[in-house]
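In the block that follows, a single chain appears as structure tokens, in the form predicted alone.
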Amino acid sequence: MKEISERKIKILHAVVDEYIAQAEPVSSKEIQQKYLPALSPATIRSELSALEDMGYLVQPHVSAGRIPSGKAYKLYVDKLMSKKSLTPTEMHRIKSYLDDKMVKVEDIVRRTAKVISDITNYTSVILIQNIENVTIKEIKLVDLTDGSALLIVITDSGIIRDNIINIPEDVGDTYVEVAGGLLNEIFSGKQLKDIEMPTEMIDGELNKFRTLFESVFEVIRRHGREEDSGVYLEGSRKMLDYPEYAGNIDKVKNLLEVIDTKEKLSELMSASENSLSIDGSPIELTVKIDSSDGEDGLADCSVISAKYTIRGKEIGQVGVIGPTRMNYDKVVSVLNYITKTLNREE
């Protein structure tokens, strides 16, 4: 910040804000009229030229105004971005999406991805990576009809699975109740990654529960395997509505290749030496801003990501992909508020 004067900072801030809003090169006249009426257009033009020489601005054409460079966006996010509050309507919408007390983790994740995309109007991504670290709190069995029961597995993050499983027929009225008690003795308090089939416990007298225990064990383990690398994506085509991508087939093709590939999305969401951290945020946020030729498929793109936690349990990462001129303060506010909502005290 020492290399750039306070006046240049104000002008650069104005250029970034205006370009984020309009997606058009910003002129000295617009800056003077909308942001800095005390400065003359000639002074602003001189400062714009200096900012261009410093690498913060780009002039697409000789007669055009300026647009921010990747360097400008990084400075904006790091030092200039204001804190923006969500509207009461937006907060109510988020809470209504996520307010169910007894809901499966998969449903919470899908709702989270949808509400983020709907409110920001960008593409949202959630990667589930740590589901095996959740702890089983309770297992419920509900007798349905002869030969079947509803299995509900409740963890410290919510319900991870409800399945219809088979049970032996003609086993008596107390079979499901007794089996449910035994299941809780075996599995309650254990993390998914530590679950093992206790074959030695179900020999002899408990052998009549073997088939049911094996079914429950397989449901739990299958869930851990399936969700360990799950990817939830919402609004994947919203980027195509922005002028940066409209009509540019190569950019569109590269972007869709990235968001359709789990490995590339995982790499994109991971922190790197080129990422920025946002100071003063209640949660740890990482920002990646494209400043290259987009060889990684993300020309004119930025990504904001954070740890994804439900009721204090980290189960993956959540992120937003948008144009480089995305509304950063709005995205940060949404991610902060959603994290607060998901981790509020019950």
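Bear in mind the structure is a predicted one, so any value in this text is a computation, not a measurement. Residue numbers count along the first chain shown, from 1. Between two forms, the rigid core is defined as the largest C-alpha subset superposing within 1.5 Å. First, how it differs from the form predicted in complex with the DNA.
- Annotation: Cα of Val258 displaced by less than 2 Å between these two forms, core superposition.
- Core-aligned CA deviation for Tyr76 between these two forms: less than 2 Å.
- Core-superposed comparison between these two forms: the Cα of Asn121 travels less than 2 Å.
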The other form holds:
2 protein chains.
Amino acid sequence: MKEISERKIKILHAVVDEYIAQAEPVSSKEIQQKYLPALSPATIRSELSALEDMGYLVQPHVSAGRIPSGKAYKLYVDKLMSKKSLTPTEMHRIKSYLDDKMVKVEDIVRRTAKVISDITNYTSVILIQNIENVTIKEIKLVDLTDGSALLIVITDSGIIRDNIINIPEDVGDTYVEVAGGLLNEIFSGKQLKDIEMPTEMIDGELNKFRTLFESVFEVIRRHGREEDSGVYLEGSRKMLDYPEYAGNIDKVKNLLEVIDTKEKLSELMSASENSLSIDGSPIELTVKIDSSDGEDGLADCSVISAKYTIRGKEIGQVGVIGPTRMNYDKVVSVLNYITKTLNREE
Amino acid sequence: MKEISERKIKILHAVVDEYIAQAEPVSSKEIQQKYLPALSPATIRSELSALEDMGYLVQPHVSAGRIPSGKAYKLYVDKLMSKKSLTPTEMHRIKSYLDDKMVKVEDIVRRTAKVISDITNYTSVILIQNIENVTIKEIKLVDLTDGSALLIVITDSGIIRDNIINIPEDVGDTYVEVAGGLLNEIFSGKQLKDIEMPTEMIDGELNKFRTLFESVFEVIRRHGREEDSGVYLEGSRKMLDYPEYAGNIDKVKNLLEVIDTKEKLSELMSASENSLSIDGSPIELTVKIDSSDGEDGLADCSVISAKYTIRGKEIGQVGVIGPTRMNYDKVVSVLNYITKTLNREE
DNA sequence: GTTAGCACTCAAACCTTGCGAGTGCTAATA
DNA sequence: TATTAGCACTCGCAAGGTTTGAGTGCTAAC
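Would you mind giving the form predicted in complex with the DNA, to go alongside the form predicted alone above?
The complete assembly is shown below, putting the previous chain first.
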């Protein structure tokens, strides 16, 4: 099983390409006509048969063509597929989506998810993790003059949150201002996970800021909690467009359910033994191809994911979920381009 | 066609209830057993036949039970259905969803859409319209000390937007502060639709604020534009759970496509001749029941919608989209309760 | 007005059949 | 030895036929 002949590779390549395009078993005749007119179907058949023995192809039933196995897809992604880059139109489209000045991580993420799904025509997912490692650059407190104030937390990867907090009544005019200065003094430069109530607050003269500070903690802490779920999903509808799901509402439902579960998603998008990294790519990409025993719901699906970095800070994972026979080259290029663009943006 | 006998009403009610629960044609025997054991199926059959002649029922084919027609649903919604209120658990659940202090309209809307979909198990839609009529209370400009500033527009219905804008280079320390004061002076009290570039800005001494003001306009104007689409959809997946769509991916796709189109949605959620208002309800509700010729995609669907008001300001429409045989009473109660809650909130 | 009884209808489930795409094998060819 | 033509074989799929049973409408009796 060490070496596959050049011709076998060609044929395998043809099967994968064709299956990605058509979603139907590929026959020897088809390959002969479109890819290797110099050979006869019979010859191709024997090659196909050999490839099947090697585990690269499977046959849905005896009188059908072949379809690629997971092993074939892995080889395809790893060695075979054309790593063409995006068309200028596509690049332009992505840029115009992302070039609005956006500072809130949430906005960027939402936008990114949308553009990925739009361009690839698959479902995209962004998972925000590690937000706790972000460093606070500055905290702003803006008095809204109606008993509340707007809290803005600026970090090294952008604003992570702005939220309304209540202000105690009967405090002086400068209360908010002073509190703002104080917040800055104490917290700027710290990481989110390190913030805690300073001791002098508990009992000292600063006691009057205590409830305010507690609100601030509350807001910051809420990150990563479930309600702020940290999962951005875009284009789940697109699944319905692919024939592998057309007759199979249950499959789609199952899939969408899995996607809705943060833990499962996390698991899917992290590298593991049956995942695959792509070399030669400027970013680290992970591809997970349908385990095909399909016990956990992701039947006939592949997930391609990458680390998601904004301005040098790792934010989470970005991924594309599609049918196993998805357009790997397109998706890889898009992820490549987008992660690069985002990271470069200053 | 003026008066329907008491017994016919009972039977019609039974058919609708049963069909809502089962999604299958209702037979005379079923009605007899579950609702009117005192009568024989034969009697019920003749009543059913009469109801069919009156246009309240239809028969998918001659040897099947009856299903309610649009006319029956309308009667049901209007007169028949039990207007029970929510359980304490449900009310509590809604409250706990909505009682976070939220000031941004967008946040409130998103949250509302979610809770509606969660509780009703149908797809919910919120449409933001009329945002142009909102009055600006105050404008804040917060210097972010990196060449940009955070623009916060506070209106009588909450903050509508905070956005980053760029600040020209080489301006003095007080530039942002002065600009903020200026913005307030000029715009507070105005409605969004009325804002325009003040003449003194164009050529006068205030010229140096011009580009900044232009950014501000740009941000405010972006509202209602397509990219900020103003449509909040939640739970579109839920559609897949109902048997009327189970075999019918095309229907679902069609539906989702319609839902994605703002114009169509607007149309759907506005009152029209073939819609229906519910009296006796503290809010104005519109129910639109499947035109059933189904040419425009919303086959087998009903839409229940209400005006959406936050703190007394009309913001748009909130609606629930579900199968024609949806749980009207539940949905109506939920919409009732939620719109009341939101409006009351101060 | 109500009901039992019966004939009738028709969708859905099941079976049958034939077709045809596509294979594997074998024997002939280069 | 590699390739290929030819042919028998398999099996999914679609079309058509049959059966079943749920449910009705009608009629005649109560």
